[in-house]
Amino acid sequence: MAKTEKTLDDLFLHTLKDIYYAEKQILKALPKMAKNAESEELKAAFETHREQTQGQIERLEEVFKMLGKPARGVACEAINGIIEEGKELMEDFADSPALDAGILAAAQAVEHYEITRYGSLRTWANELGMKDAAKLFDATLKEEKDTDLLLSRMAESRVNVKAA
């Protein structure tokens, strides 16, 4: 039996489902991260990003609608692993001066994953002539990069200093 050749359209849809699943998992994880963070600034950053994540999910649902497909995720082992690692850090470093540094590093791993996914989706959307979808991905990509920058500044200026 001959294997069906996969196209960029197929890869685009698979990756869209992947990041949709990932965003839903991130939405669930952010309140736990905020609850465990000791720094009020870090708690606030997680709460703000939770609101952004809800908007990002809505943008993804818009793209599914553009494609005429139901908004459904596909299990993403990468994000599951990153979130699990974050949970382990919160347990292992509870009551430690390094707790916030660990939580922040886990959050940045999530951001970097999202940045790669949204960058690819934006590029593929442009390649496939889906300019409106590309604009939605670009808006989310900007938010993810801004969050990563905020977390880096927070780590360098306060959180890592406290952990040391």
The other form holds:
There are 2 protein chains.
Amino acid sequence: MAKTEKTLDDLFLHTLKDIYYAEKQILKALPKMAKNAESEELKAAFETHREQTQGQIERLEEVFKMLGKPARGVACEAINGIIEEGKELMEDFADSPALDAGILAAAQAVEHYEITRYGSLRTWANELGMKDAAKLFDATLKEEKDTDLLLSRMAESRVNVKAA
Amino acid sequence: MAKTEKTLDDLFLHTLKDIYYAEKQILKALPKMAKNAESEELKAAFETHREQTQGQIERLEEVFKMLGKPARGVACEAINGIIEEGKELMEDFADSPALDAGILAAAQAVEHYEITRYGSLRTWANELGMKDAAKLFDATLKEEKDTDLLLSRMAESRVNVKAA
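Switch over from the form predicted on its own to the form predicted in complex with a further copy of the same chain, please.
Shown next: the complete complex, the earlier chain at its head.
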């Protein structure tokens, strides 16, 4: 029997599961990053982002509901690799004045992964006529971009001045 | 003996090696993505980006030279995971009308990884007073952002319309 041809709906669902898994991994990683960060400002940023991440997971669950599918993740090697690199960095740079600069960079790698995936999902939701889903992705995308911008500003200001 | 304390210079060199490895993996992955892409426009975009990537690798080699260090990569789990996901997608969506949409998304995940790493490197180069290195990273960053924008436009226009 020939394989059923996959469509954009399949790609959409697959990527939804991918980012659902990724968000859950990020939710687990954020408290560790907050704990390791030295700067209070950075700790606070991670705590805020943890709360946002919980809301983002709920938005994804809404989209699964719209599709009439159970909310389920699928292992995402990309986020696993990004988080693993962050962990190694926190070990290698423990007690280093450059620790926070490294944690910031690791967090920005996470943000950019989310930005790219939500960007694709938003485009596809629009193409598939799922305007409500597109709006949810758009809201998350705005949060991710704001977080990335905040982290960039922090990287450019105090953390690196301290580390240099 | 106590471990020598790591500084921002160490973080900079480590990340330089990380992106050097990543660029080399990307250079190998791009022809495969071009080969799998159905759209001529997408194939051409990957070919152009392959040439850019070669130039970006040369810029990294210049920075290694500025540091008086051999140009050497260090395994980067993040890019390995991102590329692996792209490969799986190309297999799962072979002969699917959504193949190009998926390849585009995979390529954008690669771009965003590069954007975040070059952004951190540029910030650190400035902090470390390496203005010439910062300029090289800035040139690459501009290319990566342009490529991402081009891919976004392609995703929003024909590829997805075809796949929907």
